[in-house]
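Take a look at this single chain in structure tokens; it is the form predicted alone.
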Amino acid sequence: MDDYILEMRSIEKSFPGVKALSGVTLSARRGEVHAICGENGAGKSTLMKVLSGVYPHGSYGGQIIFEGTECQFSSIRDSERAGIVIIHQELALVPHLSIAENIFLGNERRGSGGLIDWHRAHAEASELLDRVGLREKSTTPVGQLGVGKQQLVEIAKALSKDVKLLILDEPTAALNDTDSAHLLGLVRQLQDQGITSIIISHKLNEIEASANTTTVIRDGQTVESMDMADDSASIDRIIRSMVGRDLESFYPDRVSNPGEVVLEVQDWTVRHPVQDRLVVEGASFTVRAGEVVGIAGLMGAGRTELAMSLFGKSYGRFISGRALMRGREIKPRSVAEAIDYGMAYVSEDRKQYGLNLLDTIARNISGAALPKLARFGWVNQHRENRLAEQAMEKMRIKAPSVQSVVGQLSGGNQQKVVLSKWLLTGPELLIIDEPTRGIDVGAKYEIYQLINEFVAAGKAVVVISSDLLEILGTCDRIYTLSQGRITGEVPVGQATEENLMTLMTKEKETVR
């Protein structure tokens, strides 16, 4: 009989308005890594919250095995008790304690008197750090460590609570290459020594490089389990599971026609707003009507800084040289006027810079364009909410209603939002850093068609991503970005990973 170490039998979860699980079943072996995949909104992430007991026992129906015996978790800390650790994909670390304190935060280690041993604290947390492989000093405050390391503290953290089932929530979507697979290695490494990881993600290829089994949830429901080392098991079949049909290529067709240019930047230069140091330094490029253009580098060459700085000066300081709308030089001192010059951006942060989680979706929609929609100072709330009805159908956003609230609904279904947020506002250039970040295959290639529809009626589109794959397969023409300045610029009939990635390397002293 295979050693399972969960079982998840006809797990049912409803919210109002909505069945987000219907009957799931989940079995995963001890000592596996154990991938599920889903589209946004298919009810992964609500699965792991049930097994976790951040859903408690009692607001769902079905039964959790777990080393053989049934479980009815009432909280985090009771599934935590008995070996069950959830990582989510916003972490849960306080950026001003030390890496010791976040570790041991609600689980601190105690001396004599009940008082803090922080010599003891220490010096397990600095074990738990060469464990996972981080190189850092136990006092480090986390707040200085980027995401990367965030994730191993986080991993740290499970293991200090003797962790036997380990579940990541979209571990490695903020994360560069290295990083990505410095943290899938660590987990392997913890496959070794008996721990069983659960990962969620929308990375298909690192799914089938290092998962053992992949569960495909659909709408809610259990569409098969796969072991990942038959000859059968392949990306194309998860996305096939995922979707309910095959993507015979996973971006949509376009033909390039551009016109007469939207989008001119001369000689553009922003300096970091506290540290003394150029983090664009004399970028120009164009941008046509009807063109898709990329902007490829790796990260901190200065990408998001240089979309930020040219909207409205969002970010810099010391800002510059000339950008120019079809022809007329503009000079957007503020969101507001960037907006009124025809220009939107959408964040790569949508939950810190693009939403208001805690509204409506109407609301969000109608944030950027509230001059159309309000007179006299008052909002015309019919208005706002047909549009946002009209926006809704458009983008296929999932939700019971515009009144529901964005926090509550899946990545690519909050992305959507963004982007009607934008689009409402009626731009002749639309910004979009890190487009489908976080999102399945699904929802991207509709968000790919938005950005073709886009530039069919003539508008013109920059695309920012750390994809290479993506760029290339969405783009017209592609500028590199290195430590801030641009390094080429190449069609993408000529483009390929390996010559973007040598102009995306090259040192600032040989650009010319």
Second form
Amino acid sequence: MDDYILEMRSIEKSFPGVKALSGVTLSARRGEVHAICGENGAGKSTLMKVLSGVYPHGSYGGQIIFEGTECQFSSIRDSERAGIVIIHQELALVPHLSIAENIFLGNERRGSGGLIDWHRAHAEASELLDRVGLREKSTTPVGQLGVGKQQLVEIAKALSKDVKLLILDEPTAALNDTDSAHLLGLVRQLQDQGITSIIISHKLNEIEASANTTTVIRDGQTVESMDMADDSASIDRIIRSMVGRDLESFYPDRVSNPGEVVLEVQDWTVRHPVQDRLVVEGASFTVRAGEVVGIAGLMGAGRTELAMSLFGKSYGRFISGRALMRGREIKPRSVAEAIDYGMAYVSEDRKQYGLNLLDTIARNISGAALPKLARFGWVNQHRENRLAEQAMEKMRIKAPSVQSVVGQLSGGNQQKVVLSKWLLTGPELLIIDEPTRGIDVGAKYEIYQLINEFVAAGKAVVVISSDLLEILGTCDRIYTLSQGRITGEVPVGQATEENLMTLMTKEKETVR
Amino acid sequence: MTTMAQRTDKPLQDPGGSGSSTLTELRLALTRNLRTSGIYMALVALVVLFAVFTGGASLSPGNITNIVLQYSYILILAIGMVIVIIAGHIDLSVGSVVALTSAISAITVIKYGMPWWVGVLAALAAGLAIGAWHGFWVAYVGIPAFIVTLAGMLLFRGMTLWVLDNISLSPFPSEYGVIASGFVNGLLGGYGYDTFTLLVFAIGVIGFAVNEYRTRKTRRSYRQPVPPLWLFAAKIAAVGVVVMALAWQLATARGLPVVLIMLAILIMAYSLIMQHTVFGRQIYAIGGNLSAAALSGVKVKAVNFWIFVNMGLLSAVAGIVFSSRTNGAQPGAGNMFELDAIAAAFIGGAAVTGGVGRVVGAMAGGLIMAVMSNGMQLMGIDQSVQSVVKGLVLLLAVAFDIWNKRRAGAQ
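Alternative state: the form predicted together with the partner chain, after the form predicted alone:
What follows is the whole complex; the chain from before opens it.
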């Protein structure tokens, strides 16, 4: 009865140790705008990688039916030939090449003798730019354009491939309001031209305004698919579907006993290091001794940026704001100074920002506290090894010895090494960004226990996470962050996944 | 002892290894230490090989002394170079810096008639200034070291030609020559051999043995795999025999070269700096993971700056030794030295991506190049063939390193 351009039937996909997708079903009607919602880690990106052939046929279970025939893509080239084009959040453009060169990259317009016909390329590029409403010359280098315009170039590139199904992964995450509105308008225009779009987005207002159908995915499964024209479809219903599951009891109990204020941040504003936009805008919050404070925000909300800019200005360009520790204003200009003030920041990406994978456990653990362990610049290796041994025992790091190389440990053990490293600096305030990303349940429990022990000793912890269950399970008080602004402060007793998600997706205009 | 080594070393454990023969043990110990000890075994093998090919001429007292004198400045450069490489950089300018610093020394001493030590100080000061220049551009402006030092290579070569007016300067006063060609001899009397030389080497061997034993004890107390005692003893004995044989050859030649004392002090000092000081550790941290180091409070810019200052200083030391040995300054001095120093570091196990490498390894790498060049010269092999062989050795050494790492990663 319905004319479906795409049907994905009970798609399953496993990675070693993790089942990312366990039976996702998705049906997109021809010519509609179809939104996919879900928490971080729900499996949206994995699903799109299955669809676009990044994970080749055979590496997943289930069926993909596109335009009435079953597809068995073995690469992105295959899916693009069929008319499916995916535009990732991180744009795949070459900044030094011109718009036309980017549009036809890998798909060059050939003239006689196999040479590229640049006249034809530029003429076609200009037509495509008209279609997407971008008033730029096709010879302009892409690097000179803003992110919003680059997004349009990506769409023009997709159009040049005779796209039938356009997939946009978080298209407006990095865009300002005007650019977002323009982009969504363009998607509706393309709809009139018969191009079906799938939009993955966290911005529920935008979804409500532009999608015909919304499919919600949670824990690798389709929860529901709703027709947005229906009266029952609403932002609230989407949120309920996104988060509705039982709070599992794998969070250790803790008696909360908040004391004096350890960290107070006032009107903290930070600009993106290169782009002209604010990533954190007027954020104010407090953290007390003996308290775990959560900062909940979706990807791109500015969580990490807020933490790193506080941690010795290691991110972005500082605009304004004050930070006070134990009532005294601090102005750390470098990470070393932030450490001296008693701050510690555990990054969300331990391999990239936390560890030297080539070196031993002992040397990684001592890494941040090295100046404190040394006398006149001379490291007492015996003491270093002994402290590392103690940390290993306390943290239950499973490894042959402190001299084992960190790169060979499992994710959970690596995370414990990073935590040990920061605890060794003797911090007053521990900021943990995504404390349990990519580690197994057992190690998660142990890390929550360590957090509890730390605050029980009168120290303070900030947990940054996009996992609401984790936030609810570990924190005493929760701040929600959306588009760089703090949109709410909720004591854990009053917090539910629904009201947090509502605050986390609250947009700029409604805050004002 | 045996159970100790096996229990703690699971990945390499022989499945039926409870009653394994000494042969299996030896094989295990060798596999385990291949990455670190392979280079030393290769060095020994080359020494033996060339001793056979040259009918023992390569091991004659005169020739051994000659190798030490001839390659000392490359080894000095390699110390600085391996540090630069561990931090993830490269320095292409050291040959030109050697030329410029030796020219400055020569001008001070020969042209202006200053005492020899003023020349030495002038060269060292110039080296520090050049290092600071490189460090500034690399660390604070953020230009890749490859570009900065490529520019430096041209820049300082040009300045050398300029200050020397394109002609050689010589000779130095005889005191200056002592640096590179002097010997400590007869200090404790000679009996056809120099007792002092033997004594110094014996102390060195004992120090090495004590240090190795302490390392072994520490490793065991941290439940680290250690080779079986007999293998450990055999290793110490082998090193002792080789070193004392070398000492004997030196003692029966001209005694203990001054430059060898200097080199030994530099090697020990820099090994300690790299392993036991905050500065050294931070160099490994920067090379291993720059972002993680920065987020751990390492002052990346300052560390990078001082790495290049140090390279400049050691280039000046090499420049002084070189000018002392050649008894003057030449416009073309130090040509291609950077490549020998870089090759020494990589053959000695430094990783191209940074974060891995050792001063002692670079010394072994430098000696491999030295023994090969010297041996081929003694055999009268054509310069062209020598260059081909050296190139292949460098390539194979790094290929072996990559293969070895991939194998370790697959485990």
